[in-house]
Amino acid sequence: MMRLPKFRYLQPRTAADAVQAAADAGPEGMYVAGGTDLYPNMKRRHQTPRVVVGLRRVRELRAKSGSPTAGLTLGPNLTLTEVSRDPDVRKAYPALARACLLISTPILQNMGTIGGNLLLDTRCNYYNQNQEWRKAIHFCMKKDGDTCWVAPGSPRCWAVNSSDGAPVAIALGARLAFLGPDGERTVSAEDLYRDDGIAYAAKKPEELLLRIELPPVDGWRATYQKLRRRGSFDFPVLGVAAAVRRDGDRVAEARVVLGAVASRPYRSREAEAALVGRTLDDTSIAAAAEAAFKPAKPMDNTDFGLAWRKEMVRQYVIRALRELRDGA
């Protein structure tokens, strides 16, 4: 049986107090909301904070405001179930509702939060194992070792961003507000993620995700497609978030974002360029899928074979864009 290490648990009631508690704890402190990612990681000794700052009593992190026409703001502590069932999200941002509904199982959706999923730790076949397993291979670069077993000659970690919400947030053009000891700042979802399996988010450890800002719908339509071995529970092997805004019959703007293929969600601007100015027909969809397929380079860090996973990039981009075209 894997047990949690000993830690001190704090329960602040305001965001400012939470940030102060995390800052006081320094490198030995971490935030927890739903706990569906942190606590299993602590049991496997991936993370061993001495101080855990609980966010369940911080009411402001559960706030919702605005509207789809003016822009909708979601508190990061809203559960995945709450986001997937919210009438405004379901009607105006259905891609986000679908992504939340496809994360893990209903039981964990009732616990996990939208903010926690956006800040999900990167994953890898060689990292997400118990401590004894990892010790047998002399650990890995991401934790306690100095070798990336995905690419042993590499100077960096290749763990994968497996968040379902992250590619959708980028496709929607979302912005995220953080509160830190130096005040509040807002960053686009696209700029938050780094292509590094260890330092995967452009935020300080003591910074607290304060709110998620979804822009006005303004003619955009988006969808999300997820590939995984089982129809529930599993993390994505591939996620495709696609969004388009049309001017008449032609695509005026497009965003195509691939998840679970790199240490950060990958925005395929080549695929987007293949769509803009053209009708969303089979020819332009095939061109966009090919443009997304070419640079995709799956590595040995998730489920399934490499060549098949690469081919699925093409197929799932086609599937997502056809859904947007047909209005499903």
The other form holds:
Amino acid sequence: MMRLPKFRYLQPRTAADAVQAAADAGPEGMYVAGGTDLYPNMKRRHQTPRVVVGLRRVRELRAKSGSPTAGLTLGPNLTLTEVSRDPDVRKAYPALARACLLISTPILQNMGTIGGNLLLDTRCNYYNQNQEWRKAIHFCMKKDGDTCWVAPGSPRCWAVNSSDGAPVAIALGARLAFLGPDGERTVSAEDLYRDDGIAYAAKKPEELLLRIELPPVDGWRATYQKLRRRGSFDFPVLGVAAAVRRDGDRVAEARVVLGAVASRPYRSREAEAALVGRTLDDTSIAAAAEAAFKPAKPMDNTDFGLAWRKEMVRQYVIRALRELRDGA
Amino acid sequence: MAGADKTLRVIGKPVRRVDGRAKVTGLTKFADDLFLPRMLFARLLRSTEAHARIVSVDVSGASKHPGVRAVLTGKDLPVPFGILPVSEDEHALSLDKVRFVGDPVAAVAATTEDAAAEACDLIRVEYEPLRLIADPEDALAHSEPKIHDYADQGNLHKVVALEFGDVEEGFREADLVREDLVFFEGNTHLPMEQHAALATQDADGRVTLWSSTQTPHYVHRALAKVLGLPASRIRVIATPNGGGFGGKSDPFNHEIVAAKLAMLTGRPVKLTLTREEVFYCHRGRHPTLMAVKTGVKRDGSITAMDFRTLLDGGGYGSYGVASTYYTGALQTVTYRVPRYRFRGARAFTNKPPCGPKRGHGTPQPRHALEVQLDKIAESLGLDPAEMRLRTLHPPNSLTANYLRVGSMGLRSCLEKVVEGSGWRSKFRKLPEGRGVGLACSSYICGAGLPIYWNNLPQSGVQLLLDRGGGVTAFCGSTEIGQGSDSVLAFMVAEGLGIPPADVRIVTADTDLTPVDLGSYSSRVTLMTGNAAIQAAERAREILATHAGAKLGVPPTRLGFAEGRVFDVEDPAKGMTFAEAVVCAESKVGTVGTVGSYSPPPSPGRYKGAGVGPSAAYSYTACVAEVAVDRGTGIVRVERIWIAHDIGRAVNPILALGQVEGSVYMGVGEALMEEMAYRGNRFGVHKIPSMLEYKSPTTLEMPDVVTYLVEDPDPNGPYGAKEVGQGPLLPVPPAIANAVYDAVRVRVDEVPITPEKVLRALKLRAAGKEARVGPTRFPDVPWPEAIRVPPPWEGGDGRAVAGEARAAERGAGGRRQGGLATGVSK
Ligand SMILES: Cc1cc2nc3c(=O)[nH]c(=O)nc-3n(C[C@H](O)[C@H](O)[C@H](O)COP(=O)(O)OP(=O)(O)OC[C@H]3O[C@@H](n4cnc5c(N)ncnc54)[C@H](O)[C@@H]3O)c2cc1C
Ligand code: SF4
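Previous: the form predicted on its own; requested now: the form predicted together with the partner chain:
Below is the entire complex, every chain and molecule, led by the chain shown above.
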């Protein structure tokens, strides 16, 4: 069987201790929450931290506070199952509940956390392979090699952000609070992600995700549509999170977020522009879908071919927006 | 047999399988569950090159690594082996070259798994890369560098051509001649349990190997050959397989390595493969390109068929020669094909070797044929079910290629699925986006010939009767989840009139059990079953003689049922089964019997006639109903109706499990499964993981309505035929035909992915031919065909003299292939 590399496992009880432990370990340290992303990756030697800072004993990371009207705050260590079953989330932020239920399998949802989901490593089928396999392709730029096999000649890595939660967090306008050695800071979910398969999160390694702050619902409605090969188990090959706030008939504000087609989940400003000021009807929806489709640039590093995945952007934006239009 | 007409008490009843409780409670010991004191752990270092000469292997670092007890390289095990005597082209560890990424090069045994893995990392292998042969087209274009030296031509491992009657003449008689090109992608078995082996050597030098294998007898032979030990000093025990599906039917390098390491270290050695390594073992479905040309009369009756196949064999022979013949063998047993030509070629390529997967070589041609018949029916304006019903092969007759069809229940199968699915009210009548499709198939119940030539029984059963009333049945058959242990117990219980719980079974142990060739070719129920019946009958005779003497009843009047031996004319008069054993034992000593089975000889006498013959053929008909999303091309199989002519269901629950499992596998092959490689990126397997090799989950599994058609076959035990493989065959073509019914596009290629469906839909929308599939069959240097006149043209099963010899010269004048490729004697 594939075995984990050896590491030291720490179990701090407070967020501050966790940050201290990570800071002490430096580049040799990593956090682990549910471990459903990190441990498989360690078995494949993508990450080989000498020190793993376990977060399961840190109570404050499992807290929940606030309300849909005032804004709901979720601790990053809540499991996907807990988030998907939370009555407030289900009522006021159903898109997030749906995203959690669409992640992998129910078994994994019992273990994986929402924080780990937002900080998932990027994926690529030249990368998510064991060490011997990667040796056979002379490794790649993301780990141990120089070339990007998806786009040889490219100066960057195109690994895909495959989180189902991230596009929804952006569509909901979530803000993320981090604790570092220098104290706390908050960023919008949108600003956390970078268009780079290697340095995919704008955060320092020792910064600890402390809270996920969902803004007041305030007339917003959001949804999430996921495309994958099978009804369970699979990462998205495309995720579309869409949110609109309407003013009467017209769309006052819109967020259309595409996941799993780039190294970061991103807002399609073009699609949003096609909606704002219009009624949500077949014409505006088609225009928004076309606007999202055109610049979408999936790479050949996930399941399915890239041409089809690109084409599906149109289909799934239409589906998501129709759902918002017709939704109960 | 005696008492064949009596009511059956076990056979046909949903008795719980003998290993059921252990399996669901986790008590079953699979190979990796075994631990022995002082056991070492072994790992293989595998090639990171797809095609290369090995310049040097430096193991000095590994040997010095703490915990390491032994390191092996190719020269430690230089004797070649392979499942077929005509293609013994494997080495336990590559000797001088590697042939795919994943080919094993060295092995380490250490006190921990970690130490073994770390030591593997310290082994330095220097390779001199050779040009990669990516696929059959590449192999045809490049005869150099040769992957193996012994191929028929360049990198074409095997090229065969057979003709039964004048096919061109047959096409001239036809009202319609259709030619189709169809591609069937390769896929793999994906058993839940990875292969694992544990070996140990005792104080007297005897070696024991426990392994998750479907063929302990063949592993036994390979070990003897490679280790250079007499077979009598080697014991192979097949542990219950956590699924095999054909993927554990070859003798494997890791088995030999574990045994060798145990001999070198004097300690038990276990070697469990990782999931990636299971993908490298492979031996799965050959990717097959097919050109099928069929001539038909207006009523759909076939006048002639010409079939060409091109198989991508991967890096080694494995069962490939047999697989190649199988792509041409069974087209003739479902519908009357008066004239038939088959040409098949298998290429060596730098990928894990292909071999037998459920249906071995026959699902691909079956797919092509059934899809083509759907098109032909449409051209002729016939209902595809009606057309098939009119052209069924008659029971108890010979086919053009000299296969002897016995019982033939396809008519009932077709009627069942047509009726059950509401075919007549659905076909071409459902709203756009929904459709139904139909297909039929047939499969062998055990290969007529063994892998290596011999005229010995193919299955043996030994019974030991205990004076306490228990019976132990010994048999080499191997439980791979299909229920063979249960079938053995049921057959013995039925034969002796005792409850299955009183039968203890000892199976798949070469020290203890008579040879059974293994769990492949759907042979076990029929062959082991017949051997068990014979052994039980002999035991009854002994018991009846002595119990009869005591009771004063003629032995022929004694019945055996419910644990008693009694006078059938006065059932009150009798004794318990245990008393009958005591009676016999007191007269003749220990009571034991043996039974064995060999399938009937086949009438075919031409080179290649060894592949296809079987004691009986099972038949299946299937209707699939699908929904196709026109925006995405995603196909959902909503429901499958499937009828299988099983002769007799030995146990209906086990049979249903096999049918549903076959449907599951068929759905996966039809819609998503794919052994994909990156030919342009060093030839690596694209996705050797259970996450990214896409196989259906329960959510993709359609509802299945199963009909078991029971038309007992005189050659089957209690009339039983196979059910383990046949029901897979019609599933992919039924789905392909249903997709056409739903959206009028043809995807002449499996898997039928959403991408292909959408591409075809676009072609349709643009007014072009709404088809996605291969467009070209490359030129293959076929040898002149071996001509065999069919039975109705006065043939006697032999090739026409002279031409046959010429054909052999054409094929390179090789005599190899003789026995194991199945030339019958
Ligand atoms: C078979 C399989 C299928 C999957 N399918 C999906 C899918 O469909 N969709 C999907 O989105 N994901 C999928 N995943 C990925 C993953 O399991 C989930 O995203 C899960 O939510 C990750 O959470 P975790 O707690 O297990 O993360 P972990 O593995 O514990 O951590 C993931 C990363 O986040 C970091 N981290 C965790 N918590 C914190 C914190 N509080 N502060 C700072 N850093 C932190 C870790 O250091 C690590 O780098 C799948 C995984 C597997 C193995
Ligand atoms: S995108 Fe390129 S560099 Fe990044 S993981 Fe894939 S192959 Fe490697």
